[in-house]
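Here's a solo chain for you in structure tokens, the form predicted alone.
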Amino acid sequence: MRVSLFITCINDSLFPDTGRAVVRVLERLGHQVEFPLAQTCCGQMHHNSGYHDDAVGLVRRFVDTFQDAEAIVIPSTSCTAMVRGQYPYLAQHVAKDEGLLRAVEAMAPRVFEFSEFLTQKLGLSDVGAYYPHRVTYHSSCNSLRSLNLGDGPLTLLRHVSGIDLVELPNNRECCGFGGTFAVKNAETSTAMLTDKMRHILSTGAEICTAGDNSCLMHIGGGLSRQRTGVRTVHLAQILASTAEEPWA
């Protein structure tokens, strides 16, 4: 399958490990992989913070580039639930274009979270992945509310070879982080994140994992401030990596 990745921001400039991740993992599989040069920012961070007109522009630019995709792989559930929840609104009730809407409605099954692509498009459960090490996975707001992915991202955990998956208490808590949320509410945000992070040291696990960035660059940031000891690694790294090619 021809597959385009949408790398987001926050992978682009801070995490462009979680795309070189994504890409090994889908040519192992024996898939095309394509980067759109064109694409920039999804319009999230402009749609939550009020600025809806600056966000149609990305949503055009978006339709755009991908317009001629078979398939868009994102390796972010807060910016695929944006995609597929979001621009619909934007294009009906912001742009008033129906021309834009009917883009935007036709592109959206199309458009796929990295696991959710792996799990439900492919129907994996099993990407030949060994990582050994003790782990235990954050389920990220959107991924369980806006895009409900259920227990898709933990099958392929569960069928990594080598790995110790050790399951998270009260795991449909939020971190705290939430885009702009943290900025705004910093004390709530970090008393959320404390909960969390008390959570995952009760696991003894080495590494959290999770399918968005943002949320583990909030969690940890948390705990290298502490000096646990404990780190994260996107899912995609985890998926990434085997026996014959390590992923640190």
Given for the second form:
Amino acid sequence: MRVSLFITCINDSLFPDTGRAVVRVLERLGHQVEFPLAQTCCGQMHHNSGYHDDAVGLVRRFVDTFQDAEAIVIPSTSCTAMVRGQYPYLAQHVAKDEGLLRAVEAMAPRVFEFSEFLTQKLGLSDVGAYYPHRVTYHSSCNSLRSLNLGDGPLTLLRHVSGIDLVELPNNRECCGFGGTFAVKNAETSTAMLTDKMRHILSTGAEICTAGDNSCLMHIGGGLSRQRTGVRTVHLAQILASTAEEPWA
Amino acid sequence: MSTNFPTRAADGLRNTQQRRNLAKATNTIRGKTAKVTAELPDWEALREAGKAIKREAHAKLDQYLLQLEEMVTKAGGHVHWAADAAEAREIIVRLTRQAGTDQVIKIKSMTTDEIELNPALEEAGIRPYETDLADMIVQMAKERPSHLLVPAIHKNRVEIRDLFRAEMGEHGTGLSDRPPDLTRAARAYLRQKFMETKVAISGANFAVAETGTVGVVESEGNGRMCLTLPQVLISIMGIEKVLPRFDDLSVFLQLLPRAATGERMNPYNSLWTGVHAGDGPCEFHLVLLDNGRSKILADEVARETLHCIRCSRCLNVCPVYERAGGHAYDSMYQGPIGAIVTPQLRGLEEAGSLPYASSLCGACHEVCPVKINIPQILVHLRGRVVREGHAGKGEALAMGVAARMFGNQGALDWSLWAGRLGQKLLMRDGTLPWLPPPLSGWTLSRDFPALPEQSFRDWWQKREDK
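Could the form predicted in complex with the partner chain be shown next, to go alongside the form predicted alone?
After this comes the whole thing, all chains and molecules, with the earlier chain placed first.
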């Protein structure tokens, strides 16, 4: 299949390894991957902060860039939720543009979060990964509620050889990131993060993974500040790792 | 902004006893509500039905309200229309004065708190006595409720014992902190009030247009006392509470107790229609309050706000509420529902920080018994905060710059280059432990990852060039 990547601005600038891992997994599975260079950001930060007119500009840009894509794969649960769940709101209630609404609605069924693409579109549970580490999985709020990914990401992890997968207590509770919430309400966000870190540490895992690098940036930033020795790694990097080519 | 959530939340976060009390209480309620909602095979259908009935009631609100007025009047009651809080206060104070009394008993009512009735009564020389146990505690402590349904959730029993000892006269002398002893003292104290007070003021959970019936559900029986013993009953309700048909109650009397406290049915369900000679109050007044509700109704995205049946389930699942506490919302309506109700009632200029008091995790939407899409309304209101000019100038500037950066690939590349250069001054062990304002909130507790030398785009283009 011809897969168009929307890599997201955070992954592009701060976590390029996640994008490389996605490419490695998809190519290993025999798909043709393309990266449209005109892409930038889905507009989530502007949208969630109330800058809706700016967000509409980015919706239009996204639609122009991915109009002809067969499948759009996004290694971020929150950006996928933004494109699928919030673009119609922006088109209808902010831009008040019928044409744009039709365009985003027509596009939505071709938009997939990375793990969702593997499990639901391709019907896979084993992607041939090897990752000999003790790992706990943080289900991001968007994977749980906006995208309803259910057990998909965990199924992929369970099929990774060598992995020691441990359940995260209170795994349905938000880590406290919430985009600009982490900055605007820094102290409340920190209180939520502290509890999340306590649960992660209680598992004895070396690595906390998730399908969204923004949650992981927040959790990982706290784990680093506390010198816990626990790292965060995007799900795609675990799935990209093999016995022959381990992911560093 | 007088309601500044981040500042007020900081106080709640530092109150470690309150945080423990809240975590324990919300955890317990969460468990109970999850259990009893899961045991109904048609819970999802009930939620849909609740939402559909509310939608219908609000679509023809004018008709149903007039029908309600007609039926209440026919049954011997009196209906009063209040456009805002001041008008509602004036009506209730006047009716109480006409009854010739200097004290009233009150049933737990969020609407009377919304219109700040108690201070108005006191100013008119009328002493209001809250009879809901938790409301009584909050009133005695001269505090404000911190939870829609459990107003004294922030207090533990030792704190309550001390309060009763100080405030209850003979009933509080030598009191222990055992719940049965506390309950016995409250009961003895309240019985006296029920027996000697002529006027009661209540809220209303529902009012049925078809029959003119008004209803209150509660757990302690104090409500029933207030609704039956006094001579005059004054009930106030927001206009959104009207239900078209009597049968609609069958949906909400299941939804509310299960979602609210995890009970299968409320211990006390009181319904009354007008007045009946020799049975209950001989005078009944119903005050119908708008106070901004018709404005909410006019907003096609936010109008779902009015579906709320005040069960407080969204508070009990909200990770922000659990940590910051109810007083952080500076409102009668706290938690996720408060974060959308309060700014719409009071205006964004005053309460514009509340739509941001959420990480948008969606737990509130997931459990709401009438399926209010709270996260969507929060985001919608944030759009209004920005459009109406209540956001900070610095933030607006930064967002504008970011939008231009994302609107142009060259500008994005340039800012990444500048960022890589700039971060060299701040970097330590590959991360940034300090960032300047407005990002300093991040580095309060978190390191920030340094920009890697090569972006994904650079990597991809190099690979394609080969």
